[in-house]
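Listed next as structure tokens is one chain, alone, in the form predicted alone.
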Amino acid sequence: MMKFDFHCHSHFSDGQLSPVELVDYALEREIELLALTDHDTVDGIAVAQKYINKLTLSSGKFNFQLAAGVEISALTDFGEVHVVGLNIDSENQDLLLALKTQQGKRWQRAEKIDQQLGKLGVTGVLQECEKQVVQVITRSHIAKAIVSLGHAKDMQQAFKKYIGKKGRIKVSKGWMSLEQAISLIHEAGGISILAHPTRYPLSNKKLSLLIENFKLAGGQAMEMAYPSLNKDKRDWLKIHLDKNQLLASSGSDFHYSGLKWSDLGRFPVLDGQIPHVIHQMFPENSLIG
């Protein structure tokens, strides 16, 4: 049974580990197939692949594969959603250009958040973020900066008080559309996947409509196994997976080591009869784990 993880992050976005450290950790966790899916960047993939090639040359036999991926933030009628692109061409020029634009919008958002925070007496956040960020700035970086500057006791409080949905800071997002995100993934030869659908603040009715819209826009798959997803919700998602004829995907959405509930490779095992993206990637592999 192949052990894999199709959703994780490096320090190129908001992950803790470098791509090299992530590969080492995947090997430690006995993962054989890993998709690196950083937020709005693919630059960590080449770093990880170079390291894998080095390990392969030194060992002669190396049972590990890297799948190129990305997690794109997109806007819909239901708010922001994330679309994972799996098995993409990470050198596709249209994709790279669109991601570069998205990265610029992230920095613009961070500058606006910093300005609003300054009016509340929370100063120096952007400068603190610049010390942390490798490439893509996220709200996690901003929350960490708020904590390190002593304006919140932890990241949870930073989100709740300042930059979360109910926080005091309100800055509009300028992400690409759902249709554009899906199209870019397909043009890069990848599989488009609706990430962690139950984590969006939507009622069941609105979530079902989001899934339908995702399918109508050309979406191909939906995450069905990830941390915090209970059996009842997974059964509910399975109904909509079947209804919309989508493939299933699985991933931990790994960011930090030491968090047992979201560790790399840690998510429920799906019924092998459920059509899964791994079957499309490896038609001969009917067992997933």
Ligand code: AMP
Given for the second form:
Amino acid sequence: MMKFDFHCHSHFSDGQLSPVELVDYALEREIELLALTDHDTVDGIAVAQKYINKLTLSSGKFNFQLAAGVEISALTDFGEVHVVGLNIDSENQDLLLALKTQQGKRWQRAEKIDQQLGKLGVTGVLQECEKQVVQVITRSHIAKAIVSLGHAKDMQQAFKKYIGKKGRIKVSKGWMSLEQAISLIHEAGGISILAHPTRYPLSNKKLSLLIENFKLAGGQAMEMAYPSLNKDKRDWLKIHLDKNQLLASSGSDFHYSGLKWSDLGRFPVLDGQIPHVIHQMFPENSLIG
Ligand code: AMP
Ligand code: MN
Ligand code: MN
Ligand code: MN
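Show the same protein again, this time as the form predicted in complex with the named molecule rather than the form predicted alone.
Up next: the whole complex, starting with the chain shown before.
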């Protein structure tokens, strides 16, 4: 069966690998279709595509296709959610402008976090981040900075103590609305997907309302296969997928190599009967689940 992955990150956001290294890793993992979906940027796509074109020129035809994607942070009545856009035009001007605005908001949030951390005696975080960030600053960079400054033993602890949902740092987020994220993706010719629905801290009742709102806002698909999603939860999501007539998508949300339970191209295979975005994106692959 053809291997694909519709959700992963490069160092343009909080992934470990550069787009070139990511393509090499995908080839090593025998992935044939990869969507690069960095947080709030599409700028890694051209870098990856240029490298693929070079490989094609030097080695002739080979089986690898890159899909342009993005993972947009958006605000809803139920808090922050992530919307993946797949098969977008990564040169769409409205999209690029909105992502630039969002990247600016991310720097503003990082400054606020840095100030609050300073008051707790954790100083120099922003400066430390500036050394690592390629383009988009995320809480992963901040967590890494907290660790390297010696204020947490690992990133997990940095989230727990400081910048995670229950951490001491509280800052407001200025992300775009769900409606805007969805319409930007559609205007750029892409498919809109609600990312990892079970990872939001919501009761089942609220999650079902979120999925309904996503559909009402024009959303087209929902992730149904990712590493932390167990079968019971997937069965629950399937009911809401059907009810709202959404397509399914699959992706590893790969950030780093070396984790056993999470790797590029690794997620449960869905039942081939479930309508999947892959059928819409690549009709020639319509038999792939
Ligand atoms: P941001 O979009 O800047 O708020 O950063 C969120 C990113 O931080 C996510 O995409 C994850 O990659 C990472 N993240 C969030 N929570 C945790 C956590 N508890 N442990 C490790 N990484 C996390
Ligand atoms: Mn991330
Ligand atoms: Mn996400
Ligand atoms: Mn992600």
